[in-house]
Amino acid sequence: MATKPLEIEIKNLFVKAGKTTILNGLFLKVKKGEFITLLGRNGSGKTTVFKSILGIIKPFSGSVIISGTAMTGAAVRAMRLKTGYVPQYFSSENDFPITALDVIAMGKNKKQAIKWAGEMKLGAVVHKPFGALSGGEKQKVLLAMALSREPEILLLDEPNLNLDMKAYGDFMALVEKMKASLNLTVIHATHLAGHIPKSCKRIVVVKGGRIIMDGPKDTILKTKNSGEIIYG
């Protein structure tokens, strides 16, 4: 039986935390290969969705469907080792012995991490504490960690902080290399409209756990007024 494409699609999402409503119905769908940017003011929602995708957060209802099939269980553990995740932070103290070999295993083996060290270039550092490195090259550690899990989907969230523009624009080219040697399926998050990758076509606009927007990125950052309608 053939495979069926990877698509993600979101239906009627509502994710609550006690009384509050960080998700409210939230429909998104996303197709293989495709990059794409979640744009929105912090708070919108955005890592909740990532969450989401990766069955971290359990819906209060709605459902997370990828190729055909709806992430509950077995599937969701499924998924988890096809999908790499970047996430906003991860830290350590400086001296805390765990070296960036050390974090990029835990993706999935020493052979990968080794492997994905050297794609990185991060050979100079893999033996270094990991809190001991600077912002791109933690970002870097982070990467190389959700790519030696050999995933299909990557998820990037807000990888601009603590990045100052040169170091986040390599980052930003490295990933857009390996999403097109693997044909990854990309979703990035960001509260910044300025950092949109040049490898991205399509933003989708969160705001208050909502998709307000949709479509082509100069489409979007071309609107009447879009500043006002994302952050306002």
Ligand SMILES: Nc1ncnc2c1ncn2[C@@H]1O[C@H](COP(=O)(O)OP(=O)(O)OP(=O)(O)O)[C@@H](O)[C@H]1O
Contents of the next structure:
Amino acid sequence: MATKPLEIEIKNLFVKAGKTTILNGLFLKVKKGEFITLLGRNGSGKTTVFKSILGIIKPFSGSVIISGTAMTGAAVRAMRLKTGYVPQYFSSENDFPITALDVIAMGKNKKQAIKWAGEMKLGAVVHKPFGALSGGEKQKVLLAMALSREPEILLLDEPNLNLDMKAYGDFMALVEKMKASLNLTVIHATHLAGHIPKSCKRIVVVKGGRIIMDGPKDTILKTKNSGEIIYG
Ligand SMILES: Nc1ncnc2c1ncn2[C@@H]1O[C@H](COP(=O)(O)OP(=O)(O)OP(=O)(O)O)[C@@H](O)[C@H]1O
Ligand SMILES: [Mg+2]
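Write the structure block of the form predicted together with the ligand for the protein whose form predicted on its own appears above.
Once more the chain from above appears, this time first in line as the rest of the complex follows.
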């Protein structure tokens, strides 16, 4: 049976925590090879969209469908193997006995880990305990781990956190290179309209747990009162 081309489809998704509605009827379609940015203020629901795609949280109703398959049970586990995820927050105790290289290697194998550590210019720190790294170095390790899986889907939740402008630019250049060679699907989230990478052409604005704007970057950012609509 021919496998369907990878397409992520979120249909009328509701996520609740107690009486609080976090995602409020969210629809989103992302085609194979697309690079989109979820843009929205703090608390709008961006991270919850990632957690829903990854099956980390259960929806109240609605569904996540990837390549025509609803993401439940074994399908979620299979999808995770094809997905690189860089979470927004990650902490570890300083005495946690694992080196930076070990963390990167959790993504795939050690050979790939060494390659991606080099690409991320982590050579000088890879044998240090992960907990001893600076915030930016930890962030780079997580990015290297995600890329070392050579994923089909890359989920980047505010990857600029902790990175200086140079490191962020280097990382995005790597993402673009990989995207071009592997036709990677990238979903990137940020609350900063000024941090949307050049190669990202589509912006999806999240507000109050639903999508309120979706279209070409220039159209969205040039919409009259876009700042007020997105952040107001
Ligand atoms: N387990 C939970 N219980 C209660 N409220 C929650 C829970 N998880 C998320 N929320 C709330 O849902 C809303 C959306 O959270 P989410 O982390 O998805 O936002 P975000 O857009 O990623 O924000 P940020 O830009 O700050 O990262 C927030 O108001 C948050 O407080
Ligand atoms: Mg978030």
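Definition used throughout: the rigid core is the maximal C-alpha set that superposes within 1.5 Å between two forms. Positions refer to the first chain, counted from 1. Small disclaimer: the values here were computed from a predicted structure and weren't measured.
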Worksheet entry | Lys121 C-alpha shift between the two forms of 2 Å or more, rigid core reference | yes
Is it true that Glu152 shifts between the two forms by 2 Å or more at the Cα, once the core is aligned? no
